[in-house]
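Next up is one chain by itself, shown in structure tokens, the form predicted alone.
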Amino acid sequence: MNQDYIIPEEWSIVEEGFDKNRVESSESLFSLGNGAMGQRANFEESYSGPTFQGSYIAGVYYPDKTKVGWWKNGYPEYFAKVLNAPNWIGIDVEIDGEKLDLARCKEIRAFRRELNMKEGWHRRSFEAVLQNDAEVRVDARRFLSLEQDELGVIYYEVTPLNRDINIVFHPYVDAGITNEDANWDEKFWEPVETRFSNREGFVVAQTFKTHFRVATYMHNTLFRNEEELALGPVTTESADDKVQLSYEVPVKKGEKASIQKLGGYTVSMNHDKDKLIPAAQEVIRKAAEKGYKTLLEAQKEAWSRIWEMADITIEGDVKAQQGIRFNIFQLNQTYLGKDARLNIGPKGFTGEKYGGSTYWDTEAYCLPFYMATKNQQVARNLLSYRYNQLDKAIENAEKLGFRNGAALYPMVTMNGEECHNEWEITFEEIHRNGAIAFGIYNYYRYTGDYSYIPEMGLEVLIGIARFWQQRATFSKARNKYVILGVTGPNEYENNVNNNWYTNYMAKWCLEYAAEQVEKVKEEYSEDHIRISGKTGLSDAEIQRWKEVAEHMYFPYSEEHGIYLQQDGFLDKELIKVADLDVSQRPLNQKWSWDRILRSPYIKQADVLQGFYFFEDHFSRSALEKHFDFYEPFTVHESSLSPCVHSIQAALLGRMEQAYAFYLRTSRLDLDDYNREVKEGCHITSMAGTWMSIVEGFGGMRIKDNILHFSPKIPGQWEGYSFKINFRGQVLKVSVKSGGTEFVLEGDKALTVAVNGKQVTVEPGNLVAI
């Protein structure tokens, strides 16, 4: 059964009523981020109940020693993971000598928390009766600044309700923390320096092994009834890795005692490692001059600019509206495209699962969202990230026995090295290489910017093509090239032969790389000479690529008229998902891995993923036949699955099914479909939610260099709208049951196709179809 405690609101995520069983889930759902850092929605004050503490800094990671019972040649030696960063949000609160702790209060009333997505802030309020019978109202607000991305702001307010009280605020910064998922229960942070004054505290710590150095800082201002108090700390505590200051504020019944805490991180990635405290002091100076209200207004304005381009409106369906905005909000909290060293972790800043690392999700799912809602430089940065790690991809392939500059991009990475430690993924889920190449193709198709390919992309394509050519085996029995021992996107089939998606992707990559070599040779001869010299590429090698591509084997069933997921799929006991006892779901939590692998059940779209990428390669009737065969066996236990099915159901005109899949992908975390949201939100699949509307219901495609739309609308909606930044021109598309309207921002006309018919949209003129 799905959770249903999140109150449907168009612009906010709201929880009412305190339930200790929901704390960890809400810590994920109400997370904050600004692209440079983020944190789960942990309480500022002490909480002794079950909680998953997590603060994270983009790009800061640790090579945790891999924990396996045996070793295989080619295994990565470590699993690089995002670190639980030092805690800057902590404010212990003592009321008449009693620590405020919601797990120990006699009574909790009027508990409410809100994540305001429109303006980018989190607020939590409640009334509590402590063990000493003091009754208080607490109102805690915080945000992570988009304007100053090293800055977080907290405003924490306590009001006594039944008597005069003495409040002691204990704000602290603490580097003595560990990861929830540490393999060896080791600490990752080594304290370097602590420093404090009346208002400020600093802890400088660096990571073991990777030696990232971070200054975690705080600056505190106290208020009574919103009037600033000239208070110094009554006590100070300093250890190697923690600084805590304590401020005493007597308040009468009904008065408000408040602390404004500025905090965050300055990092050696961006500053001299020996000048992190002065850098933090400069952040504090700028922020303190502005004050809470001015900083909050700047936050609202920054989010307003993001929403102006990225928002999708849905009329008549609040749950669907809340779902898509939550997805767009979290994507923008995770990655804003400012720094080409960074990428998009599957959990973003909401948890530790998947190590906060880069997966193929970025190219397969996230790239379209960032191309359409930002400028093309943001998407180019994502592609540059892979080019900058090409040498590591070649090293990864060499460890597995490949040669001559063959490149295998990692399944999981922080710095380009493979750091995933399950053999059936590390060695076998090689389809990820294809997603990198497809991202390059998709970028050019969408932006029209070919310059990336001669500058960087062609070297990537050559390395990937070399890998596929060497990974394929010629089968004399079939007189075809086969690819053995792989895992496709559907991870519920491991170590299979001739996964259709993998083979098709390999064929396409080989052909596409050969085409791009020829194009660069003809149109960018200097780049071609440079790249050929650097890579040692020859015409004979390109001919071998073409040979493998031309004779690639694809498993096919004449009986069913479909491509098979892999050679042995029809040997399985083909019991459909509808005939499974619901008590057995989700399979990955109820069944042994052995049982899953022998079953026909599909974790995520596999053959259909290929039909999604290469839609123009197949007829509508072929898609329908494959959709009808595979959908009944798909359990959608990957967050990346429902969006593809939603897009394809919409293409087939099955709007009820498309809507159901959309709702599942958009509310995957809000409704906790997979019963795991407490581990963090599914950030990369959220881009698939955006695609479900824009590509699914809106039917947006790029064909022959122009935008095509085939708009449809779910029966549950009165209308919807979205904006697309296409080659520097912003097009707003509004769909209602009566038709579609287009409005263009820009200085020149744009030709689009609607249901196959070309229409010219002039800037500023509304065009109704």
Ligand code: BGC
Given for the second form:
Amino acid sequence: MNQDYIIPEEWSIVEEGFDKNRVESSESLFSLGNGAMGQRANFEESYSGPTFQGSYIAGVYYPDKTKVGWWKNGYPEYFAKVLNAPNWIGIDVEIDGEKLDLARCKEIRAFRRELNMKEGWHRRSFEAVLQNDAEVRVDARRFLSLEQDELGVIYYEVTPLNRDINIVFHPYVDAGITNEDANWDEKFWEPVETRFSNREGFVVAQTFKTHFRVATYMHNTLFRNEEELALGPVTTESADDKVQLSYEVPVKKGEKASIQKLGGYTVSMNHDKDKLIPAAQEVIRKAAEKGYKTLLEAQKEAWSRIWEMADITIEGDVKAQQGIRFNIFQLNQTYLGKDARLNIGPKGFTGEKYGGSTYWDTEAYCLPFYMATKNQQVARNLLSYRYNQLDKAIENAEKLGFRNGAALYPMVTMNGEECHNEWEITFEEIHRNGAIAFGIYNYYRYTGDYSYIPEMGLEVLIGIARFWQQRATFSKARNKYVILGVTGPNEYENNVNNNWYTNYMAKWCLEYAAEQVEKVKEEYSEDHIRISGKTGLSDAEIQRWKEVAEHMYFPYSEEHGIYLQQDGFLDKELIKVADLDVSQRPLNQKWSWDRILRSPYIKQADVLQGFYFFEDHFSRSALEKHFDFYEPFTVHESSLSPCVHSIQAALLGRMEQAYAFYLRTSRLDLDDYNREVKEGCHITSMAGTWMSIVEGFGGMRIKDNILHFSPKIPGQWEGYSFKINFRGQVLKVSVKSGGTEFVLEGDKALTVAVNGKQVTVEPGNLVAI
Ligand code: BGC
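Same protein, different condition: the form predicted alone was shown, now please give the form predicted together with the ligand.
The complete assembly is shown below, putting the previous chain first.
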């Protein structure tokens, strides 16, 4: 049974009723972020029940020394940790001498949380009866400003319900925090300095080893019945890593005592490391001038600008609507594309898992979403991120014995260095290199901006091609090139030979790189001279790439008429997932690893991932055959999986199945399909959810510089619409059961193909088909 406590609403995520077993899941689901920082929806007041505390700052990480049972040569020195950052949200609340703690109250009534996605804020309210019989209503609102991304705002209000009470608010900033995930139980933060005044507190701390320095700040304003109080703290406490200011507000029954807390971080990535407190004071000054209401208005406006471009509407299906908006909201909370040093972590700002921020997820899944819903520069920033890390990818390949500028991009990274240390992934899950080349191809296909390739992309393609050429070995027995000892996208198989997806990717990369070298030589000769000089590329080397590509081996079954996921796949006991007892799922929580490895079960799209990337290379009937063969063995225990199957099911006209996969991808976290949402949300796969509507149901593709659509609609929906930014013009597509409408916000006519037929959309005119 999946979780089903989230109340379906079109624009909000809502939970009603307090259940301590749901606290950690809700902490993930109600997370906030603004691209620069983010946090789990931890309570402001102290909570002694099970909780997973997490605040995060984009780009700030800790290189946690590798811990393995047995060291293998080539292992990275460290596993980057997504760092739990100092806490700025904390406000302990004392009522007539007793701490408010939802785990210890006699009674909790009317508990409600809302994450308002339209306007970008979180609100939690409840009534509680404390052990001392004081009854209070609490209303706590907060948001992370998009406008000033170093700023968070809390408005926390307490109303006594049964008697006059004395409230003491204890707001604090605290760098004495730890990570859930730490290899050696070490502290990651070193305190540097604290400072405070009547209303403000600062803790400056820096990370060990990486020396990111951060000032965590707060600025407090107290109110009674919304009237500002000129109160100073009754006590102040400061340790070397914490500042707490305590304000006493006596209130009569029915009156309101409130605290507005401005807080957040200034970081040495963006400021002089010795001037972080003045920088924070400047943020406070600007924000305090505006006040809560004005800041909230700006927040609503900033989110409305995002939604204006990124929203997808679904009519007639509230759960599906809530699902897609949740995905779009979380993606925008995680990454806004303003800073080419940042990337999109699989858990965003919602948890620590997966250390590091950048996986192949970015190129394989996230790029299309950002290309279509933001301007082109955002996608270019994602690509340049890899270009800027090319030297590290070359070093990484050298550590594994590759030469001559071969580049192996890391499985996961923060700064370009590999941070993953399971041998079957670090050394073997090399298909990731292909996704990076595919991202370049996809960027050009979508934006038409070729300039990226001569400027930066070609060097990346050369490094990647060199890697594949050296990684493939010639098998005399097969008279073909083979790629041995790999892990494909399906991580439920390790150390296999000739994973079809990997071999196909390798062949494609080699050919694509060779073609681009040719094209740059002809059309951008200066760049070609520069790059050839820098890389020492010769015609003979390109010949070798072509030779490997041309003679690549692909495992194939004549009997089934399909490519095999890897050598020997058919030796497995081919029992379909549908025939497994449900008590055995998810397999990764129920089965031993060796049993998983021997089984035919597929964690995530593997062969089908290749069919997704290279759809045009295969006939529809070939796709159908492969889909019918592999789908029944796929357990979708990676969040990256159902979206690919949804797109393919839609292409094959299997709308019921496409819809079921869509729900699974879009509500993966809301309904907690994989029973792990308390660790954080699956941010990168959320871009896959977007693809399953736009590419799946909408059938959007780009072929020969033209947008193609083949709109379909699930029976459960009355209609849906989405917008895309295609080469500087915005096209709105609305699909209803009766037909599809296009409206162009742009200045030149755009020709699109609908079910194969070309139509021209004039700016401002509605075209109905
Ligand atoms: C998936 C990988 C993915 C990673 C991060 C793993 O579970 O198998 O494909 O890159 O999660 O999302």
